[in-house]
Structure formats: structure tokens, C-alpha cells
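Here's a solo chain for you in C-alpha cells, the form predicted on its own.
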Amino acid sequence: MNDKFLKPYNAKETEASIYKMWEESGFFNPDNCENKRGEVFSILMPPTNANGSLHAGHGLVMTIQDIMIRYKRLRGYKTLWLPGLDHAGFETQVVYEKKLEKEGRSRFEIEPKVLYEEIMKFTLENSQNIKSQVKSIGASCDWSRIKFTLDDDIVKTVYQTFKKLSEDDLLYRGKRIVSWCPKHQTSFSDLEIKDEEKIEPFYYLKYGPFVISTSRPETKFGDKYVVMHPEDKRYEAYKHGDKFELEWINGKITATVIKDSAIDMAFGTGVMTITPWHDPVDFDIAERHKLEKEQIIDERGKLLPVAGEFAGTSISKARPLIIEKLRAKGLVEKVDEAYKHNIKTCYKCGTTIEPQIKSQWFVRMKPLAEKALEKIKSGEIKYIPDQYEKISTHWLNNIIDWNISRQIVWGIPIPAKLCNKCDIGIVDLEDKEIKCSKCGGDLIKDIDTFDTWFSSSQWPYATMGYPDGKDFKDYYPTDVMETSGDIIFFWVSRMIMLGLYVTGNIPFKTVYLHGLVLDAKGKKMSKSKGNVINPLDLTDKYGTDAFRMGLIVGNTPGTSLALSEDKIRAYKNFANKLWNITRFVLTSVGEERLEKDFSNYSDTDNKLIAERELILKDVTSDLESLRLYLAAEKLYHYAWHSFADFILEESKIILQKGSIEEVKSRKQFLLHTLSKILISLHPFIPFVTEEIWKDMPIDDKKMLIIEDWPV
């Protein structure tokens, strides 16, 4: 027995060398592994944002996926786990803007090309850090295939998809109302805005013969249409198109009556004025009736000259002043001081979203969603947990067109030209068009970038080298898409839609969604709360295997996990226990070596073998069904309680007092059982099991990472 077992297991001394051994072996690459089953298994690593460090959520992703891939590798599948890094568009630019703020600089003062180069350097530096951290979690992914969302071949694929959408009339550029963040100066899709409940005053204002209600008097300067439901008996005397004069914020105006069934007769007075430039519902009404639209608030959140004396004033400052002026004119009917409602905010900075009409690129989503719904309903894509199927289908059934334009520097530039005369957009991958095909006007380059989700939603086929790449032919569709449940719409559903649209096939067969990693008290982690768990701190303190077990045991899919240091400490004890079990077994068997075909077991040992095989069969079933948390717990209890607490104690007596045959039987049973425990635990705690495996007395032994599964 190696003297190393006389000392406690030291993760710090072994993990780096073990990972280096795995990397140098080439077994992370499926091309170097024997395909014993003649089957493949592939998963894609959700591309990690290359703008910071790993957090506990990343640790969970890496652990779950590594368990899947190591298990399938042990089962003899040709396994591909393709790693990736994400330029992360807006997310990364926000991180970099914070860095600029600390330096006393602003992105608006930096030339776009220079800013892009600065962020690229920042991202590439972070990428090396991220790769190192992913390795420290034990991820056995194929680093020779790593992809970055700004790689030339990925960008080329994204551009081809953009062009195909245009050719198939699924892409259009138009002046539509979008969600605009005044702080970050960019538009968002509907998924990147957050509803926040607020209590604020609700004003009832006299508008000629009507009373209208609003929480946003600052938008009312351009209101010249009063809308009511055509079936509202209270206002049947007013006809569609009627005009009347009234005194308003800055003097007399002429208003027009509009009848539209979008009005909720039960809300307020059943009458409202509309601000088409700054409200989606109002915009739709104006579109239906071909009404004028006037901008009231600029892109910085300040009032325009139409507001008269309030021009240049921010919304928050202007609102009480506007009400004061209306009150002086006798136009305030009443005020509800405790109006509770939801307002839309930027998901990164919390700034109130200001709807604006802008020319943007939109993808028509309904046709894409219909194809996805067909595949989901037919059962071709399985969801774990299954309630996410209902969540996905509900969203897909109610999907709206996707704004893919972003007014930021960092990202994939949109390959298009814009006409400075008629404002149409022309997809131009070759950068050749110089005149507008519609009006003959001069074309200028579109300076917007793609929404980062547009490129990452093409990740499965883009990374595999669609359409002619060998990996695409061998590994697409992938088997499992494992990611966080909170990005099911951002990413998962969009991958299904674009994967089907471009390749004609689903991008993955199973969607496995995990919950959030919370702190020990069950609270969401945030820097402001000071409760963020750095996985590297915990792996350094307790070892990576302990961290992985702490993440997986008790972690059911789709459910948030409260992660405590005590839990991880307990699994450090488990790694030590396995080490001590090995010391006892190797000491007890002496010079005995594991005989692979040994069958002359005692009746007692045959009973123990039957129990062991039943446990391992059960564990295998759990892993096949992706019940990883159950498999881990069963192996833990078998190794610690059945094997260590009972069988090893019984073995002391048998090895001392048993017959020659009983002793031989028990020694072989101990070696076979320890080897099976090590192999089956390897996906969960790969470092300590591989370190122990080096010293197992087995002839013609392979590295544990490519051993044969014990069932």
C-alpha cells in the first residue's frame, strides 16, 4: 500500500496534477476514446460570460454537466462536451461601463472603434481566467473544441441566418415602439425588462368635457386624441372623428374623438387620451387609425421643446411641476395618492423604461414558434422538470416579434445598410450596396449590434460547424441542454426555434433546468447583500469534490438550492472517509490483487454482492433518467453506511477468524466492491476517486476516467 494513505486526503496537493493528467491523456476529446457502444452523447456548455469570475451558479452548471458526461464516458459512449465563452454583448458592456465610471470616463466620450478594442482586450483577459476556473471545478470538456461567440465561423453563421430570415420574409426593419433604457441608451427585447411594483399618485384630469386618468402627466403634452370604447353608453353622444377645443397644459388645443375597442370601460372613467410615441397600447391604437405620433420625451429621459417651459427637465422633476400648473388652471379633478401598479424597468440598472418609437430590426416570431410548438407537443423534446414544458408552450403561444437591434458598441455588428432618404434597411453581408433599391437614396452602414441572444440562440448548430462540419453530422442534435430555468425564454426556447428553422432538426432532445443557488438562509445572492458565494473559496478550503457533492445532493431539477458551508464541510468528510476506507481495504488485502473473473464467493459474500448490484442497478437507472441528486445520495449512503459502517466492521472478524476460502472470498469482495464504488462515484467526485484509483491492485488498469461502468 502506498504511504500516501497514511496521511489524510489533501485535495490541494492532488487536484491540479490530476486535472493535468486528464488533459494530457486526451480523453476529454471524443476522437481519442474508444466508442464501445457505437453510440454518441453530446452536450454544450452554456457559453460563460467572459466578463468576470465564476459564481456558485456556474459551479452548479459545470458540476451537473460534468456528471452527465463522465457517466456516459464510463458507459462507453463517444462523448462530446463542447465548452464555450460568450462575449455577452450588453452584459459585458455594462460591466465595462462600471469600470469606466471608476476611471472617470464615459463610453459616450470614447470613439466606438477604440471602445470596442478596449472591451475586446478586457474580455480576452477574463476568458483566460474563466477557463482556469472552469477547469478547477473538474470540467472534463474538450478544450480543443472551445468556441467563442465572436469567432469568425460563429459570426459567419449568424450572418447567414440573418440573411435567410430576410429572404424568407421573417425579418423586417420598421419604426415600432421599443423598450428604451435612458441610462444605457439602448433598446431591449420584451424579455430584458423587469416589472417592478410601485405606489405613486394617480391623477384624474379634466380634458374638455371628459375626465382622464394617468400616472404620467409628463407624457400628456402631445395628447390630442381622446379614446373611448364604441359600445360605452356613457359616451354614445360622441362620434368617431368629432373635434373639440379645450384648455390644456400649455394653452388651447384641438382634440379628436377616437372610438376603439381596446379601451377598458371599467378602468378609470373609461376614457383616455393617448401618447402614441411613449406607450405600446397607444401606439397600436394610433397605427390602427393612422394617427400622428409625436415624441414628448427624449432618449435621455428629458422633456422636449413641445413641453414648453419644462423642456430639458427630467421626468421626475417635471411631474410635480406639471401637476401644480394643471391645478392652477383648475384641471385637476382629484388625486389618488396610493395607486399601486407595475412599471417596466431596465433589468440591469433599474431605470424606468421609456418606450420610444425607433427603427429597429425585428424577427417575426409566430411562424418560428409554431414549428417549435409542434416538436414540443409531439414529445420530441423532453423537459426536466416537466412543468417547464407548459411554461414554454404558454410563452410560445403568446410570442411577440423580437427586437434584435442594440445600440451598443460591443457585439456582432448588424450586416446591413440603411437608406438616409426612405429609412429602409437592406441586409448586405458583402458590404457592396451603395444605393437604395427602393428610392435610389444613399446608403449608410447600420451601426447597431445584434442582441447577444440572437447569436447565442444559434449556438448548437453554429458551434458544430453547420452545415458541413463533421461534428454537426456526428453530434447534432445534442442530447441534453442543461441550464438555469430563468433563461428558458431568453435562450432555450429561442435555440429550439432557430435550430429548427435553420437545420430542420431540434437542437437537443432533453432540456434539464436547474434552479438558483441561494445562500445558507435561502436568500438570493447579490453583491449588495454581501452574500455571494465564490466557488473557488470553497474548493480551496474543502476541495472540489466536496463542493460538487454539496451542490448535487438534495438538488432536485428546477428547485433552488440553499448552499451552506456546513454542507460542503460534511462532504469533505466524505472524501476523507473514502480515503480511509481505501486504506483499510488495501491494508487488509495485503498482496492480493483484484481477479476480474473471480467467482468462488462465500454465501455471505454472494448475498452482499446481490445487495451491491441492486444498489448499483438503481443508481444506474437514476443516472439514465437524470436523477443525479438521488444517485449521489444512494452512493454516499452505500459507501459510508453499508460498506464502511457494516461490511468493513464485519470484515475485520472474517479476515481474522475465517477459513482460507472465506478470507480469499472477502478480500476479493472488498477489492471488487471498492473498485465499483470508485467508478460509480467518479462522475460526482472525480478527483479523489482518480487519485485512489492509481493505487488499486488491478492488472491492466486504465485511467478511471475511461474505465467501464460497473453494471
Second form
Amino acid sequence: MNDKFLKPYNAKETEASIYKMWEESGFFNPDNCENKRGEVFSILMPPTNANGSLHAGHGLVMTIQDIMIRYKRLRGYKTLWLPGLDHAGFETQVVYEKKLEKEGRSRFEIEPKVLYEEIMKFTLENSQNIKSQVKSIGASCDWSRIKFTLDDDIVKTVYQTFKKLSEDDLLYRGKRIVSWCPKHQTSFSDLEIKDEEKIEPFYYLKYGPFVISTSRPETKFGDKYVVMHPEDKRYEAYKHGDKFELEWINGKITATVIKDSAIDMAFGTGVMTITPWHDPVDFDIAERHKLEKEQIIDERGKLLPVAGEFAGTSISKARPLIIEKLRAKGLVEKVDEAYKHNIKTCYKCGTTIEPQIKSQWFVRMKPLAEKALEKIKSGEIKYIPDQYEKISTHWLNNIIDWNISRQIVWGIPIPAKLCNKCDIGIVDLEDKEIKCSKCGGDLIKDIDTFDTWFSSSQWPYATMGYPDGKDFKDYYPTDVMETSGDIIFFWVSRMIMLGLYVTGNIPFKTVYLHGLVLDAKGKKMSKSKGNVINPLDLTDKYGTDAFRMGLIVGNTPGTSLALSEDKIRAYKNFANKLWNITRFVLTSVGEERLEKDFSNYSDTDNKLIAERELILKDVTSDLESLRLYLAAEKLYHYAWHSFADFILEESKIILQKGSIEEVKSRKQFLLHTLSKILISLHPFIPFVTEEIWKDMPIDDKKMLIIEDWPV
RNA sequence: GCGCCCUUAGCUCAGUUGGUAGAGCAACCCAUUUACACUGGGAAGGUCAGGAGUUCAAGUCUCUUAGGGCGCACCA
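Taking the form predicted on its own as the starting point, write out the structure of the form predicted in complex with the RNA.
Below is the entire complex, every chain and molecule, led by the chain shown above.
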């Protein structure tokens, strides 16, 4: 027996060299593995923010996927786990802007091209960091195939899709109302917006013969349409299109009566004025009746000249002043001081979103969503846990067009030209169009970039070299899409839609969604609360295997997990337990080597074998159904409480007092069982099992990572 | 407002098709030159949130009440 077993298991000394051994073996790359079953299994690693560092959530992602991959590899599948890095457009740009702020610079003063180069350099430097962190978790992904969302071939695919969408009339450039962040100076899609409950005053204002209500008096300067429900008896006397004069904030204006059934008769007075430029509901009403739209607030959140004396004032400063003026004119009917309502905020900085009308590129989602819904309904795409199927279906059924333009430099440039006269946009992948075909105006290059999710939604086929790539033919569709439940719309649903649209085939068969990793008290980790657990601290202290087990056991998909250090410590003990089990077994068997075809077992051992096989079968079925949490626990229990506590104790007597046949039988049983325990535990705790495997007295053995699954 | 999920031992959570309630941690008693103290043995701990129903049988299915969480939509 190797002397190393005389000391407790030392994860720290072992892990780096084991990972290096795997990497050098080439077995992470399916091209180097024998295809024993003639079946493939593939997973895409959700592209990690190249600029970020590993957090507990990544730890979970990497562990779950690595377990799936290692298990299938052991079962003889040709397994591809394709790693990726994400330029994470807006996220990274925000991080970089903070850095600029600290240096006393601003992105608005830097030439876009220069800024892009700077962020690229910054990101590529940091990407080395995240890669080595992913490795430290034990991820057995194929690094030779790593893809970055800004790689030329990915960009090329994204451009082809953009063009195809345009040709199929699923893309349009439209002057539409979008969610605009006055701080970040970019528009968003509906998903980047967070609702926040706020208590604010609610004003009832006299508007000619009507009383209207608003929480946003600063938008009211241009309001010249007063809207009511066509069936509202109270306002029967007023006809659609009636005009009247009234005294308003800055003097006399002419208003027009509009009848529209979007009005809720029960709310307030049942009458409202509209600000189509700054409110989506108002925008829709204006579109329906072809009403004029006027911008009141600029991109920085300041009032425009239409506000007269208030021009140039910010919203927060102007609001009380406007009310003061209205009050002086006797136009304030009443004020509800504590009005509770939801306002839309930027998910990143919390700034109140200021809707603006902008020319942006939109994707028509309804036709894409319908195809996705079919595949979900037919069961071709399965969700784990299954409640996500309903959540996805609901979102897809109510989908709105997707704004894919972002006014930031860090991203894939939109390959299009805009007319400086008529503002139409044309897709121009070759960058050769000069004159507008419609009005003859000059074409200028669109300076916007794509929403990050527009490129990551194409990840499954873009990374595999669609349409001609060998990997695309071999590994698409992938088997499991494993990611966090909170990006189900951002990413998962859009991958399904674009995958189906571009390739005609689903991008993955099973969607496996894990929950959030919370702190030990079940609270969300956040830098401001100071409760962020760095996974690398834990792997350093308890070993990566212990960390992995702690994340997996008892963690059901979709449910958030309270990460307790106690639990991880318990699995550190488990790694050591296996170590000592090995020490005992190796000492007990002496010179005995594992005989592959041994069958002359004693009755006692045959009974134990039957038990063991039952458990291994059970574990295999759990793994096939992706019940990782159960498989891990069952193996843990068998190794510790059956094999160590009972079988090893019993062996002490048999090896001492048994007949020659009984001793031989027991020695073989111990070796076979230990080897099966090591193989089946390998997906969960790869490092310690591989390290032990080196010393197993087995002839012609392979590396554990490519051994044969014991069932 | 609409929809979904959760409520099981002190804590964190399992419990796949209905068939005598489980794990880890914590706490309690005992053992101590043992393969392993990163240990072993033992005992304790639950009217499965409350109520009603279906069933020979319900933690599991149905309805309902309460509390917690999440998603979506929001009325100016």
C-alpha cells in the first residue's frame, strides 16, 4: 500500500495535479474518446461572463453539468461539454464605466472605437481568471472548443440570422416606444426592466371641464388629447373629436376628445390625458387614433423647451414647481399624498425608466413563439422542474416584439445602414450601401450594438458551426440545457425560438433549471449585505469534492439552496472516509489483485453483491432521470453506512477466522465493491476518487475518468 | 389582479407511480493507542401548516383557509 494513505486525504495537494493529468490525457475532448455505445451526449456551458469571477452560482452550474457529463462519459457515450465566454455587453460596459468613473473619465468623451478596444483588452485579460476558476471546480469540458461570443465565426452566424430575419419580414426598424435608462443612455427590452413599488403623491388636476389624475405632472405640458371610455355615461355629452379650449400650465391650449376602450372607467375620474412619447399605453392609444406625439423630456431626463420656463430642469426638481404653479392657477383639485404604485426601473442601477420613442430594430416574436410553443406542447422539449413549462408557455403566449438595439459600444455592431433623411434602416452585411433606395438620402452606419441576448440566444448552433460544421451534425440538438431559472425568458425561451427558426430543429431536449444559491441563512447573497460566499474560499478550506457534494445533495432543481459550511465540512469528512476505507481495503487484501471474472463468492458475499447491485441500479436510474441529489445521497449512504460501518467491520472477522475460500471471496468482494463505489462516485467527487484509483490493484486499468460505469 | 410553487424533526431539506415517515447538521448518552476522532455504537426528536373530501389506504390526489416565496400584467 502506498504511504500516502497513512496521512489524511489532502485535497489541496491533490486537485491541481489531477486536473492537469485529465487535461493532458485529452479525454475532455470527445474526439479522443472511444465511442463505446455509438451514442452522443452534449451540453453547452452557459457562456460565462468573460469579465467576471466565479461565484457560488457558477459553482453549482459547473458541478451539475460536470456530473451529467462525467456520468455519461463513464457510461460510454461520446460526450461533448462545450465551454464558452460571454462578452456580456451591457453588464461589462457598466463595470467598465465604473472603472472609468474612478479614473475621472466618462464613456461619452471617448471615441467609440477606442472605448471598444479598451474594453476588449480589459475583458480578455480577465477571461484568463474565470477560465482557471472554472477548472478549479473540476469542470471536464472540452477547452479545445471554447467559444467567445465575439469570435468571428459567432458574429458571422449572428449576422446571417439578422439578415434572414429581415428577408423573412420578421425584422423591422420602427419608431416605437422603448424603455430608456437616463443614466445608462440606452434602451432595453421588456426583460431588463424591474418593477419597484413606490409611494408618491397623486394629483387630480382640472383640465377644462374634466378632472384628470396623474403621478407625473411633468409630462403634462404637451397633453392635448383627453381620453374617456366610449361607453362611459358620465361623458356622453362629449363626442369623439370634439375640440375645446382650456387654460393649462403655460397658458391656453386646444384639446381634443378621444374615445378609447383602453380606459378603465372605475379608475380615478375615468378621464385621462395622454403623453404618447413617454408612456406605452398612451403610445398605443395615439397609434390607434393616429394622434400627434411630442417629446417632453430629453434622453437625460430633463424637460424640453415645450415646458417653457421649466425647460432644462430635471424631473425631480420640476415636479413640485409645476404643482405649485398649477395650484396658483387654481387647477389642482386635490392631492392623494400616499399613492402606492409600481414604477419601472433599470434592473442594473434602479434609475426610473423614462419611456422614449426611438428608432430601433425589433424582431417580430409572435411567429417565432408559435413554433416554440408547438415543440413544448408536444413534449419534444421537457422542463425540469415541470412548472417551468407553464411559466414559459405563459410568457410565449403573451410575447411582445423584441428590441434588439442597444446604445452601447461593447457588443456586436449592428450591420445596418440608416437613412439620414427618411430614417429607414437597411441590413447591409457587406457594408456597401451608400444611397437610400427610397428617398435617395445618404446612408450612415448604425452605431448601435445588439442586445447581448440576441447573440447568446444563437449559442447552440453558432458554437457548433451551423450549417456545415461537423459538430453541428454530430451534437445538435444538445441533450440538456442546464442553467439558472431566472434567465428562462432572457435566454432559454429565445434559444428555442431562434434555434427552431434558423435550423428548423430544437436546440436541446431537456431544460434543467436550478435555483439560486443563498447564504446559510437562506438570504440572497449581495455585496452590500456582505454575505457573499466565495466558492474558492470553500474549496480551499474543504476541498473541491466536498464543495461539490455540499451543493448537490438535497438540492432539487428549481429550489434555491442555502449554502451551509457545516454541510460542506461533512462532505470533507466523507472524502477522508473514502480515503481510509481504501487504506483498510488495501491493507486487508495484501497482495491480492482484483480478478475481473471472479465468481466463486461465498453465500454471505453473494447476498451483499445483490444488495450492492440493487443500489447501483437505483442510482443509475436516478442519474438517468437527472435526480442528482438522490443519487449522491444514496451513494454516500452506501459507502459510509453499509460498506464502511457494516461490511468492513464484518470483514475483520472473516479475514481473520474464515476459510481460505471465504477469505478469498471477501477480498475479491472488497476490491470489486470499492472499485464500483469509486467509479459511481466519480461524477460527484472526481478528484479524490481519481487519486485513490491510481492505487487500486487492478491490471490494465484506465484512468478513472474513462472507466466503465459499473451497471 | 392573473398564474405557479412552497409549508415534513431544533436548522437545511429529501420523500419518482397513493402502501408502516427519511438524510445531513445540531443537541443527548456511551465507547477511546481503532482503517478513519475528519471515529464508532446507541437513544431521542414529527397529530407531514389548519380544515373538509375521494380511497381498503393520503405527506402524496381533490377542494378550502392561513402564512411564505416567485413569475406575469398593471389604472393614467
